[in-house]
Structures are given as C-alpha cells and as structure tokens.
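Single chain ahead, written as structure tokens, the form predicted on its own.
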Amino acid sequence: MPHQKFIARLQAVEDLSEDERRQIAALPATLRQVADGEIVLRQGETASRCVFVVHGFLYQTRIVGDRSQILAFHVPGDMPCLHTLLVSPMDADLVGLGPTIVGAVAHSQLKQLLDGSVHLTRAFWRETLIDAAISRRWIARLGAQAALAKVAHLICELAARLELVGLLDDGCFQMPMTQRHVADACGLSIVHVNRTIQELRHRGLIAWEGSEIELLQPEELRRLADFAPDYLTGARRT
C-alpha cells in the first residue's frame, strides 16, 4: 500500500482513527520511479500535487553562492511539498537520493479531504510544524556546532526519523547517503567529512560501510550531538 509510510508518520505526531486511516490510504496516488539524482519538482515550479516518499530517500538542494546545499533530506512516509498547498512556488529542488518510489496526490483531492476534517487538517498542519522545527535545527546545527556534532547530529536525527516509520533495525539503517551529501548537509568540505567520520569510527561510536550506517553507541553519540528527538513529533495532546 503507497500510503502506509505516510500514515505511519502522521500516527506518530497525531492520533488517527480507522476511518482518518481508511480516508488517506483511498486518497488517489500516481506512483512514479526516481533515479538518483534526478529532479522530482524544481525550484520555481507551481505544484499542482504534493508528493510523498514511498520507497528510498529524497533530498531538497538549492545553490548558494558557488556551492550546492542541502536543506533537507525526507524519508519513508514524509510529504516534503505538503506547504505547497497553500504557499507556492517550489523554493528548493527536490531530489532522488538513490532509486526512490514516490506518490503525488493531486492538491485538490488533499483540500477535498481536509475541508471534510478538521482533526485530519490538524494532523496535516503539525507535520507541517514539525519540517519547520525540524528546519530550525538544521540551521542552530550549521550555525552553532563544531563538525563532529554537525555530522553525529545529522545521523543521529535521520536514525530517529527511520525508527518512527520501522526503518531503524537494531540502530542500523540504509541511507545511500554520500559525504558529498553530508558535506553539503552541513556546509563542509568533503576533505572535512571525511576525516570527521573517521574519527566517529575511530571512536567506536558509528560504522558506516556503503548504505549501511550502524549507531553502535547511541547514547554517547547523542551526547556529542546535543541530540533529542522531542522536536520530530512535538508534545501530542488530545
């Protein structure tokens, strides 16, 4: 089922009914495959759908100065454009990381479900809430920490957001994430990352082989991170 993922993201910041399930798993969805690297939506473009992450990764990248940078990566069961509904046009390319599956659901048959539910358009508009926490940290991490809490709080916060979707299996997950990625995820030199994830290695509390990165000591790499999850579900409240 394309929307699985999704529901599962929204269940996590908001509880839904078996109907509220019912209702956003009958949305009507194209799947389409991504390559890596390829442009899903560009900056600048109007949309007219919002799309959700199916399968693999996505990533939002725009060109600062002479250097390319990320400003977010989304998986499983995220809807990076959901702000499209209201605020266009798109500010950011969004991207494939790797071969990716994703949904679009067309803007109008969203307003027609949110029009029908007011609990349905608050669960939409906290995960709309929770990117822009998500956003505010990015910017506190590129602006405040040293490079080995910039790198340890970036694996740390996607660790987090692949277990609230079953993606975490024993603090391992897959992410065909490159230290170009990184360095442009947290304005570094690609020299820099690499030397900043040896000594993550070095120090036993990362490994990382391919696609696969391993938090072996998640605690002590959310200490150096300064990292807690709060901000990617919020206070839930009835």
Contents of the next structure:
There are 2 protein chains.
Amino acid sequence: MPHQKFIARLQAVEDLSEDERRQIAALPATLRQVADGEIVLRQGETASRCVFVVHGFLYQTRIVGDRSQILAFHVPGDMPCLHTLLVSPMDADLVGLGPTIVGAVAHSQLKQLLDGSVHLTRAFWRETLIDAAISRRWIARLGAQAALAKVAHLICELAARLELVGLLDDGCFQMPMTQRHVADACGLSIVHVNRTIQELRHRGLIAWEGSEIELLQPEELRRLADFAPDYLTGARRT
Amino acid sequence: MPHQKFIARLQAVEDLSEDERRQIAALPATLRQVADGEIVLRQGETASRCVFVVHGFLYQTRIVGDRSQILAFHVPGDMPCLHTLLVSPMDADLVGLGPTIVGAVAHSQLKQLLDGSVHLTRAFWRETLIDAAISRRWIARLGAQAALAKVAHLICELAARLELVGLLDDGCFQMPMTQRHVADACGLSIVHVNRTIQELRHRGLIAWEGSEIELLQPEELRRLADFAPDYLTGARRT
DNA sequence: CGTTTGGTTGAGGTCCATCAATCGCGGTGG
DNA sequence: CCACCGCGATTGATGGACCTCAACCAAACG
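After the form predicted on its own, can we look at the form predicted together with the DNA?
So here's everything in the complex, that chain up top.
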C-alpha cells in the first residue's frame, strides 16, 4: 500500500509487468512521519537508504552564500534520493513540506532487486533521468524567465506532476507551500514573489488560499510560463 | 584512441576492470568533425546514437521566450546525450563550440554492452547522475548568486572538469567561449558579462585572452564563487 | 491574550538590462 | 595592398525589474 504511488510513478515512466510490480511492492520499507520543516536527510550525509514520498511533500534546499536555494520539490511517488544509491553524499538538505509520510528502503535491498533485473534497472535509471530533465527546466526557468513567468512555471510544473499521480482535482491541488518557498525556488525575494502572485491572481490565472492552489486558466498560465509537460514523463519512443 | 578521454572520464567516476575498458574501446564509433556553431543534435530530435566529445567542446542550448539559455557545457570525455538512450527526445540543441571532433555510438551497440554488464550499467548510470549533480549546481548558481559569483563559478567548474581529463595546464585552459556564451549560461546580458569579467580581471583573479583562460588566484576565485569540486566525481563511498 | 508565522504594502535603492556607439581584429575581395 | 565587412569586445547613458528595509495586518496557537 505505501508503495502504491511510487509504483504508479514508475509505471508512468516505464511499463512494468505484474511480476515486477509485485517485486517492488515486496521491498521492505519502513514508514515514517515527517514534520513540517523537519530535515529527513542532511547535506553531506551519506545515505544508506532511499526515501520515497508516500503522502505530503519534500523539498531539497541548499545554502549558497547568505541565501538558501530550493533545488527541487518532491511529490508523492517521488524517490528524491535515488541517486544516493550510486553517488554518495547528499548535495542538499531534504526537508519536509507540511506533515508528510515517507517510506525508506535500504540500499542493499534496492541493489539486490536491481541486480536481478535489467528492465527494472532501466526503469529506475529513467526515473533519475526525469529528475535531471526537471532540473534542466529549472535552469532555463531561473536563467531566462522573468519573475511572473518563473512563478507561473513552477505552479504549472507542480500541477502537472501531481496530475501524474492523481493528485490534481479539476485544476486544483493541495500543497502547504509558503511564499518563502516560492521565493527560494525561483531565486526571488519574498516581497517580489508576493507581488508576482498578486499579479497572477489579478489576471485571473490562479487562485491560492491557504494550501489550496487552483489553476483558473491553465491554458493562459501555460502560455505565460512557456510550459509544456512533455519532459515529466520522458516521452517514450513508440 | 578516440574513446580514450571517454574511458578516462568513466574511470574517474567508477573503477573499471581492464576487460571493461577493452569492451568500451571496442564499441564501434564513427568520428565526425563539427564546426563552430554547428548543431549536432536538434531539440525535439530522437537520437539513435550517443555522441561523445573527443576533442573540443559542445554545449546545449534551449530557446525560452525571446532568449536562449545554455543548459550545459561538455568537455572532452563527456557523453552529452547519454540520456537519450532511455528518455527519447532532446530537450535542447546540442551545438559545437569551436572546431570539435565527436564520436557517435549506436544506441543498439550501447544497450547490448550494458545489458551484458551490471557494473558497466552502473558506471554509465553514475555518469548521468553526475550530469544531474552539475545541473543542480547550475540551479543554485542561477538562483542565488550575483553576477560576479555566477561567472566565477562557471569558470571554476570548467577548469575543474577539464582538469579531470588532463586538459588543465597549470591553471590554464583553452576554450573558444565568447562572452555571449557566458551570458547565455549565466542568465546575464552580454554587456554585464563584459563588465563582470573586467572586474574579475581587475581583481587579478583571472586572465582571459582569446580562447585562453587562466586562473591567476584559484583559491580566491573559488571562495568568491563558493565553489567546491566535490560534485564533479560523485565522491564514492569507501 | 501575547506571540508567532505568513501575507501584504510602501518607499527607496541597486543591480543589471537595454540601447547605442565605438574599437580592434581577422577575413575577404577588389 | 588596402578598403570594406562582420564579429566580438568594450564603453557610456538611461531605465527598469527586482531587492531591501520597515511597518502593518490577519490568522493560528499556546
């Protein structure tokens, strides 16, 4: 059950046989509650287990100079530190966003599973490649877009990723993200993020109350953000 | 011989046996000359072969809105589109920087090699993970650093990566990068890049004439850029 | 209730973009 | 050989996007 979203995610990325799904579901995982702002894995730490999001959200943040930069958000089904299986130390803190439930699988278990299956190895590899593709979009976003487009793009991406795991309800999703998180993810100041969000609201593109974000005009928003969701699944060759 | 730098690169990332090195060297590769500015692989294109840099440089660039953003530079030994093996379409143009020689290996050949070796698969996977780690640093750089630090960081990274493949000569390296490339990589205007480089020169940190870049005070430069090269090899667990 | 946290607003300043012009250099063709 | 051209580097002036500081508000919470 806790692996459900994770399997769904992998499934969206690579076709899995029923047997393979069973093998993944059989991975021994320990569940754990993570509080808002709690650090699951610390920068520099060498993980011996892989974490996956069961419920809620995580993000990765890194101090650079005197400010902190968010490198990635993680939604249910994501395995944020899969790369620690092969490349050891974390290059950022992994932090809970709102009350969250994570599962953890021992590296040894995962290695054993992957060593036995070329196809599953490929699926997990693909998973890390999609993470990389997302990072590359973030580079484009941070390097070349104006504040309004940056924030719009972030919202579009989160909505699209949540949709993949069935957590988008009619353009609406729940995420306890504060304006500080948006600022740290977009490389903007809080004040300017605030004004930017107001502008998005004013244009009737989004609604955002508490932890509920709604895309009022998804099409318009995507155009503004120059967003296309293709990179999130790594469109397979047919 | 053309595979030499590529093997050196892999070797730096994961221990290879002599047999494995031989297997890689035996991969049938076609060499090709690439002119400055020539597009090797176009955004949206589905590659059927993986390219690696034998001599010279490549970079990946993507149009976003009305400007172009460079997502990555590639030095000899790099395999810029290894990810196309599993995730199909290119999300950016792959372009030659200066006169360059690239090799190309068919996906089918590569797949065959990897399917036969768990260890080599791991080595190549690691390779993509290091690319991802670099992307993440770029996010931090673009999101959280000022112009001076951005440019300094880029130079530090290039120098460190070239050092890994033996192309750094006493803090000196050859790279036919223009200020426009720096601007597109750092999300700055050309004019401002020009002034930033002047400032770096003025502080006695670098020298840059034509295509020769020299780190005059590497330690100072690294401090300014908040740079540490750890992420480039994915420091292995011991 | 006081305190904290996140959101909001205003004013002023700065970093960087944009526009425009110049300069040096290598290439090219007459 | 030299005028011409194009590209990259450089410089100055001006403007704008965004930052910083500071204050205030509302809701949540002990």
